[in-house]
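Only one chain is shown below, in structure tokens, and it's the form predicted on its own.
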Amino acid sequence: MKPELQHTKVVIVGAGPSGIGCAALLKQMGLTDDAMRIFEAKQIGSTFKAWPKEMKMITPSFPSNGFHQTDLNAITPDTSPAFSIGKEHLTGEDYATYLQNVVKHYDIKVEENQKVIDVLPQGEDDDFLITLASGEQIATQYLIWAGGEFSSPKKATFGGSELCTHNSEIDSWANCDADHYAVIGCYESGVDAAYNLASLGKKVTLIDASYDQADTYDPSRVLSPYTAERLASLVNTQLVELEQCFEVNQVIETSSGYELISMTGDRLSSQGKPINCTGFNTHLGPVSDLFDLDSEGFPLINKFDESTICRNLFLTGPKLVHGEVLLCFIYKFRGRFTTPCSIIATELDLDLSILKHYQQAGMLLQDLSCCEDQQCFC
């Protein structure tokens, strides 16, 4: 027997920081549990639990909320992972615990192990018909996509990439038993891989496709200070060799391990499976056809963080881009939680007074021109 069609006002897909952040704000605006459903394909914070055991957040946490200086990794003005976990640089497991604490504090009803497999816009009202893997169907007026990116690693970026191990597949660097590894990619995850392998006494060839960093201080485009400091600390270890201007074209298996061939024909070796740290794709799943993409593969959105081709479908999370501004860190994209939530709250006649609190906490980002230029003098 086909399950009865369920109705709600808002559906949020994903229970990571962006999904939980939007849900917490909507609850504070007065949206009731029967008017909002949050679906998570696995468990709350499962993306962070899947990080390598040794990986830590590159943005520091500090419990300075009382001085209107919100913890960089907090997703609401009144919480702080530094306060609840007691660490400055949290592991993935730590941050998943923080997200669970937020869910408990705001009494957010997250439906775990509920994968959304189909999203179909409906009729003139632009409602959506959501289908779950369980067969249940839900009709909703608004859809916030908070699917993140960790479940869509960039793997097939060069020939022989299937011979490599993507860093998202690493449970712990302690399980890497070879004496030498080539690490492909010199951004945050690549340096993290090199740092942790070297800490275990492994030799590492860290491969950077470019030579110089971009002319910007934006950590969305260049190494964060935390990562740059770790990279500098590897210089004198004699365990890590930085190979720049080596764009990997192909990886082949040899009798002694693996060989990496560049676009110009240069060659490097790796005793263990090369570690692929080339990043992640946008994870849109069943809403892939409901977003247009820009030339770099980012979803196109209007000034309300809404799909340019499908009304009432909003995007939140690390693939949020406005012009040249990439809002890929928590402290960046959390400033946009208020954007879709304000529209939903206005149309549903909810309480908008909480926005003043978010603004005081620096979590209401409307004028993106402030993000375009570096404004520090020294």
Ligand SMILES: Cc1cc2nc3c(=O)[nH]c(=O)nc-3n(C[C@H](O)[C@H](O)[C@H](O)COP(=O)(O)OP(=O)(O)OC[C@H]3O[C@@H](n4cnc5c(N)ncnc54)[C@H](O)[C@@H]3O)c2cc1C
Second form
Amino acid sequence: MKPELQHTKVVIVGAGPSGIGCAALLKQMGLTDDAMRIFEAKQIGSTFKAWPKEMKMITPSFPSNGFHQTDLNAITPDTSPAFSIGKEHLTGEDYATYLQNVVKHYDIKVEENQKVIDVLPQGEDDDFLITLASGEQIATQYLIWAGGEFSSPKKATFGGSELCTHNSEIDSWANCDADHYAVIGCYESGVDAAYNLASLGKKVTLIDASYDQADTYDPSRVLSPYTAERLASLVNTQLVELEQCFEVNQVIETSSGYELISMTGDRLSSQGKPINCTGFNTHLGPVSDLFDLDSEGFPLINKFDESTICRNLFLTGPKLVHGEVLLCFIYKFRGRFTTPCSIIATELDLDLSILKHYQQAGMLLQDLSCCEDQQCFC
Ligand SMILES: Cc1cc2nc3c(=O)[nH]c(=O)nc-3n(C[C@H](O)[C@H](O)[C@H](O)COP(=O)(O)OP(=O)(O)OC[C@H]3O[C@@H](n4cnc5c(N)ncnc54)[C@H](O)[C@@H]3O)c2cc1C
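Take the protein just shown as the form predicted on its own and give its structure as the form predicted in complex with the ligand.
Shown next: the complete complex, the earlier chain at its head.
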């Protein structure tokens, strides 16, 4: 027999920092458990648990919340991973533990191992019909999509990419047993791969498609100090060779390993499977048809972070883009949890007084002109 259709007010898809961050705020605004359901395909913080064991957060944590300098990786004004975990640069496992702590602290009911496979807008009071992989169906008025990007690694950017290992598929760099690797992509994850491989005594050819010397301080466009510092520490080891202006066009298998061929026909070799550090696509899963995309593949949203083509469907997380501003780090996109939550709270007549606290903590980001200017702060 088909289970009875459940009704709720708010559904959040994804229990990473953005889903949990929005859920914590809505709870503080007085939304009751029966009015909010949070579905997570795997476990709380599963994305972080899947990071290579050695990988650490590049954004430092510090327990400075009391002075309105909120820990950069905190997702509520009153929690701090630095305080609860006791580390400045957390591993993925550490951060997943922090997220679990937040869930406990705010008594958030996350339904784990519940993948949302279909979302159908209804156009009535219950605006969406959500279907879970289990077959259960839920009708909801508001939907916050917090599915992240980790589920969609950017793999097929060149021919033969299936011969490479995407860095999101590495459990531990210690399991890489060749003596030399080509690492494709010279941004945060590429340099992190090179650093970890070289720390194990392996040779690395670090491949950068461009020769970019951006004059900006924004870590979403240039290497963070943490990564730049680790890269600098490798300079004298002669283990890492930087190959710039090499845009990989094709990877082929050879008798001694792999060969990488550039757009201009130059060649480089890799003894082990090349490591692909080319990032992630937007992962919209079952809501793919409910967002228009801009020319770079980012979901189009209005000033309330709501889909431009589907009312009451909100986006949160690292694919939020407003004009030139990409809110791709936790300390950036957490400033927008207040945006969909305020709309929902106003319409459901909840308590908005907590917003003042979020504002004091720098977690209420409305005027995005503050981030547009890439001026020098030195
Ligand atoms: C290696 C690496 C290092 C990083 N380092 C930093 C850093 O130092 N600082 C920083 O600020 N950011 C960092 N980031 C980026 C940061 O991890 C992401 O911005 C963050 O995880 C995004 O949070 P999220 O909640 O939107 O998505 P996620 O954390 O990816 O969570 C999304 C969740 O949604 C679930 N989900 C997806 N689809 C469905 C579905 N259909 N049904 C149910 N559940 C679903 C997933 O299982 C997942 O648990 C790093 C990312 C990577 C990959």
